[in-house]
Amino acid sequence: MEKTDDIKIKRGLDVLNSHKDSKLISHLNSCVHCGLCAKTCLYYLTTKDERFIPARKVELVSSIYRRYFTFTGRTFPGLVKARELDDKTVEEMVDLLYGACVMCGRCVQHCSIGVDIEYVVRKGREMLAEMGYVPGSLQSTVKAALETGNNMGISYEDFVDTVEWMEEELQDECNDTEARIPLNEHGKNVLYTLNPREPKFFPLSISAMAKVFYAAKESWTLSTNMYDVTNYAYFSSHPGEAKKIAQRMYDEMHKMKAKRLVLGECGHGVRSNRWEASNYIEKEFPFEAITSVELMAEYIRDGRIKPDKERIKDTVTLHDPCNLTRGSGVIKEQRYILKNCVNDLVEMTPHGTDNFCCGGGGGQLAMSEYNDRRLKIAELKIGQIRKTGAVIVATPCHNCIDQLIQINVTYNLNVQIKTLAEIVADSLPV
């Protein structure tokens, strides 16, 4: 790691020296150090190392904030624990902030004053990132983004290969040489965004998307320019570079014009666009913008597609993604679509807002530098996985449809793992 300078230590300390930010300073100063959040990290409940309690990362920050910013820390640091910026610091932050937390937000929701850990996480994080400090993989994915429009860096000559590939599976799997995925059509209802792994790795979530649309006579489309639901500057924390993937997004509906904007399956893609886009970009979106789930959901209760539950008779689970439940208020619409598509649906213990992460949120799934802790912390998800005794995991994000596969490999669950659009698919008649 590079050491610290005077510039840096700037950069990191005007992040915490805000005026507008009101809500971090009373956060930093809210936590009473009851260690009720202990209990609801995976961090912390796999490792038993007390270095991850969620409370001991808020105090990290707050020990900066005291140390400058208050009399006191100024004046008598080692009374009020206050520390320094200096390189034993921002190693530690660089280890407990981005390679100790998901960004979940369980704590959040067990605190027993309210105090938002995430929220302080991502300051401290954004602290590291105006310094310089982003771990080396998770910067590479978010530079992709920046240079190429997709985080995987895929061209637009193999984007348009792979679409026109998934299109010829369509057609012959409704039996309809009409069968289309339309790309950069103006006008349309529709302008639907995937994460950039379902081109480069799991194409077939691609067609299964089109056949509802198909089975639902939707006006959609796709763009080659801006396809990516994806944001991971909002796990590196780097407002600036929020901004620019954010505002891509919204000149891409502009120049659609297209009147709704659908969200594909990515919890962050989903919270980063619709709740964190506008304060990126400073202004509110002109036109709807909605998950896919949510969209499902609707074709399912307007009649526009009616699937057979008794295609799949296999035991189905979910997994709540964090930043579509928690996150984002998504629960009750996958529990819909699963109920109208499955014959038999056990719920995992707990789910819902109260769910536990799969263990690859919070950019844990492109920090490789932190690979054997975030298979470690996955302990929690197998545990509850084989007590539904599913043969079907689903889960509407692809970065759980990633971390799912990985542990199901590494824990030998022998389950299958498969997106809700893909449940939805497999359900509708051919």
Contents of the next structure:
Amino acid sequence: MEKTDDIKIKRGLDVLNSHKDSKLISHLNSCVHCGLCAKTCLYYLTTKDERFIPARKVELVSSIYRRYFTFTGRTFPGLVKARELDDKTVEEMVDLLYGACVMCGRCVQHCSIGVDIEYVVRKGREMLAEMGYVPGSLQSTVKAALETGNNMGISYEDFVDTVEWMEEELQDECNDTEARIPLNEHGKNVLYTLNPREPKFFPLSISAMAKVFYAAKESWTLSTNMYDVTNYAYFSSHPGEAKKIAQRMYDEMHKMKAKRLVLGECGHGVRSNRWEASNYIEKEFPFEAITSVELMAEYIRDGRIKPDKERIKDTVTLHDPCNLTRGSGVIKEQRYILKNCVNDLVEMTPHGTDNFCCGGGGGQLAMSEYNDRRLKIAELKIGQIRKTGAVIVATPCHNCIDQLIQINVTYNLNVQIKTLAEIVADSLPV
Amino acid sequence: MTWYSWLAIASLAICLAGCIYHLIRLIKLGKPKDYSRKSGSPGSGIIYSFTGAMNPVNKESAYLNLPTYIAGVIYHMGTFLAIILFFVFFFTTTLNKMITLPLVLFLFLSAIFGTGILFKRVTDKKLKQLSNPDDYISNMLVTGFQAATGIVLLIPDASYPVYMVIASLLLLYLPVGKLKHAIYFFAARYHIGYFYGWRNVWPAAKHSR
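Would you mind giving the form predicted in complex with the partner chain, to go alongside the form predicted on its own above?
Below is the entire complex, every chain and molecule, led by the chain shown above.
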């Protein structure tokens, strides 16, 4: 790891010393070190490693804050274990804040005090990002998004080819040569965004959503310029880079003159565009931004699509993406959809706002440095899925899909992993 | 007035000044400005943060650690009681015998739980690694304060000077150590209530669990 220097240290400390409101000092001064958060964290639960207790992650950041910005920490650092921001501290921060936190926010809801642990972890990551210590693999994903417009670096030609191929699939499926996947059409009701993993690895999920739009007779389009719903700078926590990506989506909505920005099935994509983007660019959105999950629930509720639940007879369970439930309050809609589309829905224990992360959150899937850890912490999710006896695991998040596919193989789960759009499309008798 | 009364009053003044400093800083920095379109109610989220979210049935930190949770609740109740009695003692240390005994019993019970929490901090490996000297000092000061309050109720004349010294130490330490969570706890709960309320995550009752 590259050594720290005065400039880097100043950049890191500036993050702790620039306050837009009282949120940061409230959370940095609140933890009482009770340690009761340990059993809420999948890292601790699966490894029993004390370093992974959420309070230890908060303590890393708050001990630096105390050292430089409090009377007690400056005068008697030993009394409050105030830490210098030096090479050793930075190394520990990278390992724990990037490599041992999925930013699922489960510990936050169960903290005895109410410390927003996830927020403190993000601030710690922001310090590291400003100092230039984002893990290489994660930073290369951010870089691809900044340089090519999508995090997988898919070329314009490849994207258009894939969409045209999926349009043919859609026409076959719907037996209608007029069925389309519109590209770059202005003034539509919906600008649909998706995870670049879809055109790259799972193109059938694009045609599945297109089938839902077709059935709902929706006026929609994709943009070849900006279709990427993800914002990996949310995970690296570099505010400048996150702002650039958020601004691009905002500008595209204006350019396309669409009424609704519909965020595809990607937990952090939803969170970063629905909630964080306006704060990155410090502007309120003049348009509506909703998730495709909410949109599909709306179609069913309004009778615009009529799924036939008899078409899916296998037992289905739902994996709740953390950023959709705890991060965005979308909890009922995915259940409403599944109850209308499948015959037998079995909930995991726990679920909803108490769900466990799949293990791939917080940018873990993009950080190959921590692959072994990521597969280890999935043990909890494996146990949850096995207990349901489900044949199909549905989840409205491509990040979760990737992790679930990997652990399906690693742990011989033998289940099918599907997006909600795929489930809805399968249940539609078009 | 005695020297120890002066000492306590001076410590109380310093403590209040320290707490007001923290409070003013929080107020001056203000509440968050969220540019996203809200889908819930921050007000309801804040109310839930101080009510439903604190319910031990909803908190794993409580129901998975019930003995520690109960000890913690009683310990905090003992602290509030001792603080109330601190102000009462400026007027009288002799209370009605009917209430003295239950108060003493509760304060001693709370001090025992405080000692238990301290013991856990010393012996539990994961807690020990998480702790710093401030954690031990804060616990000892509060536990000592509770026990001394109980002793004053039993033998006022003999114990009052020592009690006032302990109370003064606690008051002087409160704004600079971990005990300042007495202020920041409310700010932290306000902020997570605001955050989850804005995003329609809290109150949780409206979602299926």
